[in-house]
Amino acid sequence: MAKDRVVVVGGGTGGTLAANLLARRGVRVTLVDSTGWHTYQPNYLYLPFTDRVPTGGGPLFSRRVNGLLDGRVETVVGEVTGIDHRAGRVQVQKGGSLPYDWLVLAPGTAYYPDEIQGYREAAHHFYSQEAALCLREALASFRGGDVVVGVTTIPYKCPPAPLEFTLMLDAHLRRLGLREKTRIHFLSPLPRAFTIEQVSEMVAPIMEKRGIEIHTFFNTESVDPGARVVRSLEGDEVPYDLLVLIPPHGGVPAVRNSGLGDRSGWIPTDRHLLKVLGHERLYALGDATDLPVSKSGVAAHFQAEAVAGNILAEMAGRTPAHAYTGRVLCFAETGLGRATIISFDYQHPPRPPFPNRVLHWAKLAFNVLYWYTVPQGRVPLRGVAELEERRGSVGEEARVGH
């Protein structure tokens, strides 16, 4: 087993997970990373609200990814530029190539703002470090008007962080007391706020009780920044002073140039086992997928156990049989200190509870907690989400007693 080579590409949360599962059971696995930084980006979300920067020598709210992994695990730090699939090659700008038995592909995925007329000219998001920091510089400026929050296209990473945001948004408002000089507006290319229904239902009448007009069956054409509108391929427009818009998301050029991804880049993959569907001895997880789950680090977490095991059969000469259920589980702020949890898999929809306190400050710990957990294989918070998920149901039925 260990004269077999699996190459990891990627070093997020399913890459470095998947590497250090694999290395742990004796097989030789090197992991490729553009920056050789593991960045936990959940945290973007935070930026735009606070004058509080970590400092440090490297990005924010990151660690060097060979800190993370398994000392067995060869680290390369390159981008990917090709992979040879045929030949069983990995090729790195500057490193040369590399030859693999198994390849596990967790890339994530690359922005093509580009994709919608007007976007760099007058657009924020926050899913970047850079665009997080030059998004609180232009809330630090707001003193009232319109502010535009919407979803471009689907699928994007960490589905439920625009509704994070512009909830997070109204409460920063209020206590700036600028909440009554601005209008919220959230855009969605759906006939709801959010893709799970069950999610919608529980977060639309907040956004209502708050004044935040969603606007559904909004797909997003162009922006115009002389105008100041975006507008929709329905032919319909939205004023902005303040634009905050999630970037059209696809596969990275790596995947795309290799032929081994969709239309739009994601790589076609089997939903249990994880193969790349019509191929031997390859492996794709986590935000790189066209999986039908949430681009999210937790779902990549999940994903690489499965992954690994099935690698593991493989080398053993045994059928893979380790199938990833579709499990998916991440908090949810709501802004004024509460937020909820989303906790589901293929067979079984989301049973969010009614947002409250404790699960603000559990999310603020597990963002403490990521770096000494999920990397390595363990999900501290697995137990609250089924606390939670009980009391919602136990309250349910309450509620439908009276």
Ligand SMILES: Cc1cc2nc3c(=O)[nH]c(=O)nc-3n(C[C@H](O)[C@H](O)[C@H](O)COP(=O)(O)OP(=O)(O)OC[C@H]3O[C@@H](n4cnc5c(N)ncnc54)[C@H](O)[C@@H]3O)c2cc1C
Contents of the next structure:
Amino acid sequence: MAKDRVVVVGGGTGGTLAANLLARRGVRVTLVDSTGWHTYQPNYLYLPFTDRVPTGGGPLFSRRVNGLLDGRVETVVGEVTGIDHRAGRVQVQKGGSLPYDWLVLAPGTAYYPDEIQGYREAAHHFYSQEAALCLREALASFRGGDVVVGVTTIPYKCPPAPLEFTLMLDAHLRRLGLREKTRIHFLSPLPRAFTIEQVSEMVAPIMEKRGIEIHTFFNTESVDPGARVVRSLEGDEVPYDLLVLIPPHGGVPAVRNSGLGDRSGWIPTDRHLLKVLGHERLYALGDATDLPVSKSGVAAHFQAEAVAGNILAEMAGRTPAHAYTGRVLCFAETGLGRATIISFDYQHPPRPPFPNRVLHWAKLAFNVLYWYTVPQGRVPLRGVAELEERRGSVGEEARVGH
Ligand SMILES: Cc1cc2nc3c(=O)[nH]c(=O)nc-3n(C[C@H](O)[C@H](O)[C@H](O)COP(=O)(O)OP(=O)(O)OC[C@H]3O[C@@H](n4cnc5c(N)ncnc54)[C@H](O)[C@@H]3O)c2cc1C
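Could you present the same protein in the form predicted together with this ligand, rather than the form predicted on its own shown above?
And the full complex, kicking off with our chain again.
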């Protein structure tokens, strides 16, 4: 087994864990990452509201990926530009080509802002360090008016993040005394505020109570920076003074160019075994797949466990049987020092408890604990999720005047 080589493309949440789990079982693993940094993206959510931006050597909220990897994993820093699965080789920019026996694809997503006319000139977002810092500056000079927060295309990563941002924005503007002078609009392409009905039913009344206007069936077509309006395919338009739109997402160029992706570049993946459909010895996980679950770090984590188990089974000559169950478990901020938790799998829809302070502190704790647990293969706070689900709707927020 030791001479079989697994190449993992992507050193983010899913790829790092898959590499660690395989290396610990004596598999020869090479992980290729284009930047060499592992970034904890959930912290971008807080950046626009932060008084002081943390400083450090590299990108924010990031550590060198080789510092998170088992010492036996070989790390290559370079962008994979092509995948020739028939020949069993990946092409690395300026690094020649790497042979493999098994390939794990975990390169995450890419953003395609040019799919929306006017996006680049006018829209902000918080899905990258650069964009979140730019939004932070725009928010610092905001003195009131119309703020529009919108979901553009589906799927996008961390589905609750736009709602979290909107509710945190509401709280932020209240703190600054600007809420009375501001109208907050939330644009959703769906008939409701959130993809999952049960979550929508919980969050929509909270948004309404806080005076946030939800515009449903709003499929963003274009932005007109001159007139300062955002327009939908359905023919509606909403004025803005500050515009925050989640950028259209798609598969990364390496996947698109290799012909392994669908029209949007997502990798068609068996929803349980995580094999790339139609290919042997090729697995995919995390945001890069077309799996019908939230594109989230926690899903990538559970998927990495299944992928590692299945590759080990195949190496031992057994049929892969480690099934990903569709498990997702996400804390979601609702502003004013509260959060809820969204926990579900393919069979069981979520029953998010009413937002409370315990879950807000649990989310903040998780943001710190991440570095010591997730890349190593331990998801903390599973117990908190179960406890909170049992508590059900406490209705704490209903008793709090805002
Ligand atoms: C604002 C925000 C908030 C979020 N909040 C949460 C949350 O609360 N909970 C949660 O579970 N998830 C959250 N997420 C989502 C989470 O960060 C991602 O779903 C998760 O990181 C996906 O893991 P991944 O391994 O699939 O991809 P990533 O972690 O994105 O890693 C992909 C890696 O592949 C590398 N790569 C890309 N292309 C190539 C290439 N061609 N060659 C080599 N390397 C390449 C990249 O450099 C990157 O290191 C949030 C995301 C954002 C943006």
